[in-house]
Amino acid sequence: MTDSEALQLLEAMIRIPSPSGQEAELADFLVHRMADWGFRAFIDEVGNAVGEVGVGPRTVVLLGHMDTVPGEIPVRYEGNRLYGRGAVDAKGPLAAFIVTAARLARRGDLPCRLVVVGCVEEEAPSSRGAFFVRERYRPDFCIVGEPSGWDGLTIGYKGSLQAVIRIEGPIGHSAHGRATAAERACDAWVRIRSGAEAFNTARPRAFDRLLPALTGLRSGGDGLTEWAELDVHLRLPPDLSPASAEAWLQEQVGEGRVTVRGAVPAWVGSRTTPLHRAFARAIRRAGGMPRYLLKTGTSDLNVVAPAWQCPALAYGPGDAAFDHTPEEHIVIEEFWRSLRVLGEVLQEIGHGVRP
């Protein structure tokens, strides 16, 4: 398969909508593809995509994501750029995957089994897909498909918590001067920022630091009582499990009842293994300098990891500073040498890693 040929796969993947809860038809051109370069392919219980190639004794898990977050972005060609929903976070990663399991699998030097996972709802608040890929394997290694860039290697993960809180209440005159129930819901989520505020005294580091964000309000009512609703979504710091998210956010908003509609808690993991050591060899022979990252923002590496317990990170071609941007697109030639990156990984963990 060609630098090209790849680069045709990604393009058809991104013109396949497939927002959160809409990834079938994605899932479906996937295994189709994956059974004609000789994976064993199939679409599980839960939607996910799934190919396995190569045999052991090691197990290696690929595990990316079809869905995306809504928003259409016209697919086009801008000099060296690909544009499109998707294009970054994260089928740029999952072609990536694909293609270079293909390729190995192609040329024979595939010592180890490849499992390659396209996961449902990792944009959703259930990360449904990655929940149930969880309880069906126990991988040697697990590289999850999102961008660092293709000499970038993510090391870490914030935890996060989505919640929705309700403030009910009667009906009142508002010439009586009673704070109506919006009213006290923009307060209680003045509460809960300078809350995070004062949780966040002297932790200079981002990853560190408590971020909450409104992402919705709604607010009615029947004539008789009134209701406001406020979506609200908390990153949290290794040091700030869910429970103990959930514990102080109820305590900020008093009165409002708080509903969790998702949560993991944050993830870290060692830079010196086997797989990590890997990655750098081939980022260097690639003419790169690895970069290590801690993001602020959560993925399925948050799910996995801590279940697995074997060495993981999160790899992938794209800048994510344009995750659901308006901007989305991914440098082709980035792409390319990710392709390389990612090959010479396999093979050298396949084959049994240096020390």
Second form
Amino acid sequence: MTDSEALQLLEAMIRIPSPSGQEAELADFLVHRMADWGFRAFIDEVGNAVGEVGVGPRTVVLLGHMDTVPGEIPVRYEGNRLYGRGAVDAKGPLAAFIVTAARLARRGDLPCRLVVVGCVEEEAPSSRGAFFVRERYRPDFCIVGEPSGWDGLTIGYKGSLQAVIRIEGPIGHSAHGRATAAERACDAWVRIRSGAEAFNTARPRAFDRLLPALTGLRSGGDGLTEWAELDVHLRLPPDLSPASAEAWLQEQVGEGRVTVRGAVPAWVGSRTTPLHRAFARAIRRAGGMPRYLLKTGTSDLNVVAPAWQCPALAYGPGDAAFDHTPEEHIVIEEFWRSLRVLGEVLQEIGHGVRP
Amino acid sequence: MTAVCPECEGPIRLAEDLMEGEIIPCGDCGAELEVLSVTPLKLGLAPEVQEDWGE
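Please give the other form, namely the form predicted in complex with its partner chain, since only the form predicted on its own has been shown so far.
All chains and molecules follow, beginning with the one already shown.
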């Protein structure tokens, strides 16, 4: 498969809208493409697109995701850039996985079993696709497809806790001077922010800080009672587990009821594994200097890596600064360079590596 | 092939196919070391991990 054909695959993937929960059309497209290229391809029980190639004593899982955040971006080329929703997060990395596996399979010397997975609902609190995959495989190596740049390796992600805080009470006349549910919810959010600031004292790195975000705000009533709800997203440092974060949140909001919608702990891996070494070599050979990254976001690596206990990292073309933005695009040359890096890495770890 | 950790001066055993840019751990002090050059062999503290926003 030529670089041009690889780009055509990525463009076709971007042209199929696939916000979380609506990945079926893209899954069907990918399974047919992978089957055409010799993969054993299928859609699993939760809707993940899966393609397997090669046989051997080792299994490598290439774990991407098909879903994107909402927001249509006109698909177009501008100079050396391809624009569209999912270009970097994370159809670019997933396309790179599929193309690389197809190339190795076509050469006929694939020394291991490669499992490419396009997960559903990575962008949703449920992470449904990854939780399903976590129980199905026990790979020797795992590469998660997220934008790190062609010369970057993501070795850790913050944890995450998404919750709804609900405050209720009997309704009263606003002229009576009592705090409404909406006002008490606003007060709760102020306490969350100031509590996070106190937690973050002497923590200069964003990775080590507790980062709260208010992502939704609603209120209403039925004439007798009134209510207000806050959607809160906490980004967690490695030393704050989801259970501790939930308790911390409850402490801040007092009377409010905290309902957790989804949570994963932070994860940081070693950068001295054979997998990291193979990437460092391949990036060096391609003329780059490996960069090692800790991300303030969260990915499916948080879900699978603690369970699999194998060398794992996240890698993929694209600048994560464009994640979820209206300017999301990928630099085409970067996409192609990542194909060469991935090809060399999979060859090396598939053939067996020194510990 | 052996080397000395620049942090704790403990001995480090190295693979024959070592390559510039690899990061290796010191078994004694746990420091992460980067192979700065293979010939002559030179080890240094590995570069700082960078922070990056997003996924």
